[in-house]
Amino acid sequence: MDLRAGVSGHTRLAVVIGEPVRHSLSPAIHNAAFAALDMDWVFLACEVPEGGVPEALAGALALGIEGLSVTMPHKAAVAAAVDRLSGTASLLGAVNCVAREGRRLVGHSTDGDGFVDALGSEPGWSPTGARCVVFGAGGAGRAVVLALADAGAAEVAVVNRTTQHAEAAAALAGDRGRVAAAAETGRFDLVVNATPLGMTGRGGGALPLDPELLQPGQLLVDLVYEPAETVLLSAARERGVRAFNGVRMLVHQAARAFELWTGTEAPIEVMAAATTEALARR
């Protein structure tokens, strides 16, 4: 569908919120999957300065949106202003997607199912049973260390520079969690990269870990997607580590999104092609 030729008065909206946002890659990967599925669905992004939160969603349940993407800085926010919360995000205490149910809004969290989906992709491995460690307990690192525990993992332990914010999230795992230190990273078989460190304009050169301390045989998740190729994955990949980015990971949580406000099974391979087509003309 030629979304230009194909925006009517029966044309349904979804949006990305932030600040800033214009930058966001939401607007290619669901309005690729609009098209590829023929649905009469547009998607844009729309800046929403802090603080502006309640007045956005008070706007787009009165114009009837039928869902929100949630970036930084106002996925607490959002949380805050919902009228309900899914388990996981009231968890996590944020929102990155927001479906209206009616005249309600509720507020989910897709990060961490995301990322779960995106290990799923990767042949003959599974998080089941697995020993995993997550360097960062930001937003991103919590969401990855609840989805691990809620996907069976045996162990899941949380590096961070601030002891407080890594308990924090390692107490997400209940038993299984702990604080870890950065020299026990050889003894895991999944490494999650959940910093910025490594990111296109973040840290420089700088890298979350010392990747002489990864092993053969290990699976090293990078949550970064630009660049596409970070300092860690290169030097995970000579040392016999399986490795892969963070566009995964940002592909599935949209699919989970788009299946929240559609109905729809998303097209996965479609929304992925975008992505990277996206990426390639920055």
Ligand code: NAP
Given for the second form:
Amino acid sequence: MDLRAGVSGHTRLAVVIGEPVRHSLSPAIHNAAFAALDMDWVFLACEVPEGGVPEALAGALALGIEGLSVTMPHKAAVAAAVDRLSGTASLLGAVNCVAREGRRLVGHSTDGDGFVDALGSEPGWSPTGARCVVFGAGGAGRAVVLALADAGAAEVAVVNRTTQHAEAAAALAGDRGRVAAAAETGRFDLVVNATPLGMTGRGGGALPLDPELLQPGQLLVDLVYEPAETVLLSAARERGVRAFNGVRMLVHQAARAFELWTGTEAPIEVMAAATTEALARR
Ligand code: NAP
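Mind giving me the form predicted together with this ligand, seeing as the form predicted on its own was just shown?
Time for the whole complex; same chain goes first.
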């Protein structure tokens, strides 16, 4: 695909900001979507150093950039700098997507909705009434806790190394949230790994929980997507547990962002294929 052939003075621009940002899958995902829908848009990656968010947002507004994805380490700084926050972004204090509304920048958080959309693609599975446990209470864990509660989960428990962080994350689920111990894992319908344990380069063989605690009939979602098959996923499947990795969430959170920027339904299958291809090229 030669994107340059179609670029003109009318081409609209969206970008991802972060540091580092060159590894980002967002350009591959969004440019594939624009191409599939024959939209005159391009998506680029812009490295913005820590502390550079106010300048970057002012520049984006001045240049008429249509939308921004936001990755580490800028999610909280962007939340503090935009003109308005969505309800979810405000509760999380974090933004992963900025949309332009005229002369105003609006911060959104699409990770949680992307996670629930990903669950929706699991046949016969719904978060409504489900008992859920989330390992990890960082940015991803907090987004997942809030989204599960919003989606009608009966219970959202949090297991985390730092208890104070677990308490803050569990509070996002109101009276359905609580801090749990890993030993309770077997009593939940849904088990989520929202820690980086198992990720390539971050202790690839490390496990966030003992797979012996998992029970057949549970659904396990590992938010890690590199490697595609973590040690946790393999161990879960060996125990008869349904399990999938973080690619579906990654694709669905991008789709939510795409729809906020363009007002056009995102081509999920195209975006999923582009993600898989980009990951395979690494
Ligand atoms: P984060 O904000 O840094 O939070 C990391 C969480 O993991 C914290 O709760 C931390 O515990 C815990 N943790 C870190 N190292 C640990 C260790 N050695 N032992 C036990 N707990 C540990 O990271 P994040 O942004 O939430 O990302 C978490 C994971 O989700 C990453 O693998 C990321 O790639 C993935 N993710 C995937 C998607 C997707 O679309 N699939 C989206 C976002 C994130 P403390 O509170 O004690 O520090």
